[in-house]
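Take a look at this one chain, the form predicted on its own, written out in structure tokens.
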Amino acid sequence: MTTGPDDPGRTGTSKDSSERTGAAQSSSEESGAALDEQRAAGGESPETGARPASMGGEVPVAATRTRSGMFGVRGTGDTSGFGGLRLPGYSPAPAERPYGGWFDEMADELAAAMDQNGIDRSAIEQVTVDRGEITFYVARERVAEIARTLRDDPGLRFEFCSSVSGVDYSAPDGAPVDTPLHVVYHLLSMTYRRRIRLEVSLDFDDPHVPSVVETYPTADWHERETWDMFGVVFDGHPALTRILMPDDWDGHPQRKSYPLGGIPVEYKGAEIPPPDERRAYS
């Protein structure tokens, strides 16, 4: 049947004969059909701490804990209004097949590509599907190889790394946490209109991970910022120097162990002390 210019099925572009933007596989909202079941299996419990691999062995990960207050202030010294904040611990449960949507197809393609490139499947330590998004937890020593595989394999084509960032999952009360320092990579496939995350966990005593700049040049400044703020050392980076703080700055400001600090502010003749030096006014 011939369609006319007023046909709602037409886009008015030269791509009318091609697949229309917004197809089912382009939306992560179609994914994670078993999300409720995964959460019921333990994802919403603060005590959940196991991350069994779906493509390899088992990797124990510490449970998350309820966060109390903000900025590390204790007692009555917090005048910021956040002292009474209570956030429940949340750790997404490891996903089980089927993941839903295009996630299964993509995971199968990745496993086949890893086999083809001689990368053991145990390099993927866990797969998590949460809030319609998929995350692959990767062994740090293989992250550069997996990133290149994700970029170059014709069935994957994750051509763009939009972000590399750090996370410090240290417990506010100082309790020990397994590999609390994480590096998160956000990858985009412009070919297939898909987004995924890679995540690597590290210890503060050994915060080294291979750089992915050779595969994704856009990661250059992202890795520098993650080094600057969290102290993650990206081995092989062409120029791993500070990008936000002065070159001679001591410490990494977004680690939870970093002191709050602050500077006094003068306002209408009065001097307001930094947050960690304020007293309660009640």
Contents of the next structure:
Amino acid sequence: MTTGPDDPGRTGTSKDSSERTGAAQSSSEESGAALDEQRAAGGESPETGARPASMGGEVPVAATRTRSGMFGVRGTGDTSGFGGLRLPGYSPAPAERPYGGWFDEMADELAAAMDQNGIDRSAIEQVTVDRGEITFYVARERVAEIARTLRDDPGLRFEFCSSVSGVDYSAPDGAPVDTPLHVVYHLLSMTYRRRIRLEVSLDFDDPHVPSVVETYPTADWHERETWDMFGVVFDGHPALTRILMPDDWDGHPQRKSYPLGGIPVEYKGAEIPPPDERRAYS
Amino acid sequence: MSTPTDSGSTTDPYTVSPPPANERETTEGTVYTVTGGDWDTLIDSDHDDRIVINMGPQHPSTHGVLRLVLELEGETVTQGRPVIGYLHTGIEKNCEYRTWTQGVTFVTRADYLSPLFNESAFCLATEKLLETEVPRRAQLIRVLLMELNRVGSHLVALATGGMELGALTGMTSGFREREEVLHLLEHLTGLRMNHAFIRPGGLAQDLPADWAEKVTDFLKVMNTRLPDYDKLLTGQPIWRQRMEGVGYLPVDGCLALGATGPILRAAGLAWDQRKTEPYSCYEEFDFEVPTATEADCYARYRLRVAEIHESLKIVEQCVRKIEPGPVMVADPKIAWPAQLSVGSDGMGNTLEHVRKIMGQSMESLIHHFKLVTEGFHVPPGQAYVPVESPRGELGAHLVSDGGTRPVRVHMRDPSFVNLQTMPAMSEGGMVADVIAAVASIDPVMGGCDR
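Hand over the structure of the form predicted in complex with the partner chain; the form predicted on its own is what we had up.
Now the complete complex, all chains and molecules, led by this one.
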């Protein structure tokens, strides 16, 4: 759905098609199209250009699962009337100006710096302020350039990358979720004592995102861990290999579709079955 | 050359030369398995000086199961790469299958030398999601416990660092003093390590009645023993020669590689979360942030000793500050509905409390049951809370979807990030300096691999 670079890195995730990734995959086409529409409507509205520092649309881009179904019985003998109802998942609401505190000043500065560096403002798809933390939902193609801008602009000076990690927002019941795989960057400006969060949302079909290692060398291991645990491919990473799991491990353990336990442990020349499948001594 | 001795039937083990190094061919070249005395057989034969060796994962000088792949040119390290993952236990994944309260028992096991910091970071992030304010007494007790834990953790850093550099008396003294810390923590929380004492909303229970005396006694002991470290190590010529100018990493390198804690402060940047982004009432305490500008192993060692002194100052202030009061939020939707006490059969609910719960009403019994088995609901959203652990910035990134279990628990562990500085610190130096550099990073593999 998004214009990801098709590169040889894709071979690393070719097994994704055979992997259980919940129902998200099956619905990705229709929801992807809807999301594109959403982004076009929200992200590139004329107001965005007119107002100096407004970024992001009115509709949350980082939607989790949508509301579906109606009251009624399906499959089970449930006669309570609530059997088929699926409530929507939580999706963080876009923040409205003023954001409060230093958030406005920083967002203005970021918008100006993006203009200066030729990054379209629609690259910031949504801004969320929640519990005293500001989150920028970023178009994935632009995340590396935005990170460089955030680090180098004298009014921003986010010289420190605290952490890069993944979050899998797949619904526990397998309900469809738009772009459930998120990559979260926590940046810190020691100069101004500010912390922000960047978030990129991806599909399991196309889990590619540009690497920020060139800007933040510390992201090297963080991105390797995110690849290892979530299967996110960071394009441009110098050596994207597994870091915590063994080199020849199958699957990405922190995806919600990967079970907890029940995985045999493989050693060289031996395989230890999971505890519930081992020989009983009774 | 194994030559039979004159008796013919027995061989003298001392005259038998060791078997040649076991070798096999791989795509990367010949791989030798060298064990002890047969090193000579390898370097005698026709080889260039470039050797790639594996240090670890079980080498005693690698701070646990850390593997260092070193490319050597003679005794000079031309390239070094840390390989981690040997202690990966899936703590983050496991937390997704437990309630928020149970999550504490998992994260406390990540960085096993600073369990109370893991718990604090996790609980502070949970409380940020819950938007609750923890009672003042609980916050101050957290500070007390964290600073005691910092003393213990730094003592282990000195002890293991000393052992790795051959200062074995430093090791025995360090572990002796750390034992004092563990005894005290056992008295205060019930466990020496992996306390799970700090809970979302406050603490598991109040401190024992005689806590202030015990802490004061501990301070007396530490204040008499700490000067010994200066006598034993700080001015010692061998110790200084092993560490001065070794493992250099200036402040720009620290920022690029994400190093925090003593590594960053030894490079001259006084960045300490307790001062820059205070949490748990740290802004009320009077303490200094020691810094140095040498950016080498010796500066990091001196900072750790200085930080122990500062931590003891904070502990002393805690003894004066902590006043009676609740140690758990009043909200019965969050507070664990138990008044634990030590009985004849171990720790459990007091009889009065059981009687009250059982006799009060059916609803409160149901409520108790649901809160313990199902856990409390946390409003949806995400939070990132950093705390200053002994090794640097320990961040907890928690995501909730409104349920009773976290969607995602990520611990940004300083060991994981700081270990990336090992190549920058040791490439171009001697093999022996790699050990000093890794010791000054003080990685704890439990936290690094989680």
